[in-house]
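Taking the form predicted alone, here's one chain by itself in structure tokens.
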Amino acid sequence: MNFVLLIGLVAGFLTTVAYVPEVYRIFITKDTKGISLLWLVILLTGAILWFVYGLDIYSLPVIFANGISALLIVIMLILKLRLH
């Protein structure tokens, strides 16, 4: 494995990661009021195009770290609609 696709990988996984938290306490609270519907299309949109660009380019950090991103930002959406 070379050095860029590593850093590419670590980079993925710490943006993606970084979602886990506040999903979790979205299920914990059941609060989504300080979440902004307007950001989570913006964000869900934005991480459909790059998935769909790394799938143009081959680039596995790209696929992988928006595919699971643009999942956890769903999942968000769904709890801001179901408990709003």
Given for the second form:
2 protein chains.
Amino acid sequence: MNFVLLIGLVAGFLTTVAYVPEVYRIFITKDTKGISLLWLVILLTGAILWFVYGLDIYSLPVIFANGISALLIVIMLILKLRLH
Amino acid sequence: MNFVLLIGLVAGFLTTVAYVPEVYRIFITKDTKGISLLWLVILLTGAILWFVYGLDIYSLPVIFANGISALLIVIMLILKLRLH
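I've shown you the form predicted alone. Could you give me the structure of the form predicted together with a further copy of the same chain?
To see the whole picture, the full complex is given below, headed by that same chain.
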């Protein structure tokens, strides 16, 4: 694995893992009031566009990080809509 | 401007602009209790590594989005440390 790819994968791991505490908090507290629906939709649209961009430029870190981020955001979105 | 670059720039705009309400909220409320220091440090490290990765692969969207994100996270970090 080359060094540049490694930097990208570590970057992607960090910014993706940053969503986990929020997803976990919602699961435990069932409280989604602190999270705005508009914010989730903006983030999800962004993640999906990053994913498409990653495919276009053949960047594995961009693809992986935003694919997983999009999944985590979808989980938050479903919890938000079901618990609201 | 080619279409792929445009997708990347829109993606970067959306995921960067997602930080703005939080920065604004902290400015207005002076309340940083809801934000963990560890979380900010993880996000900042991630954004800086993405920035470096963006430079390495010559991706303007990755460079711009994460450069501006890093600045916004630094602002939150300074507010967190000063207001705590």
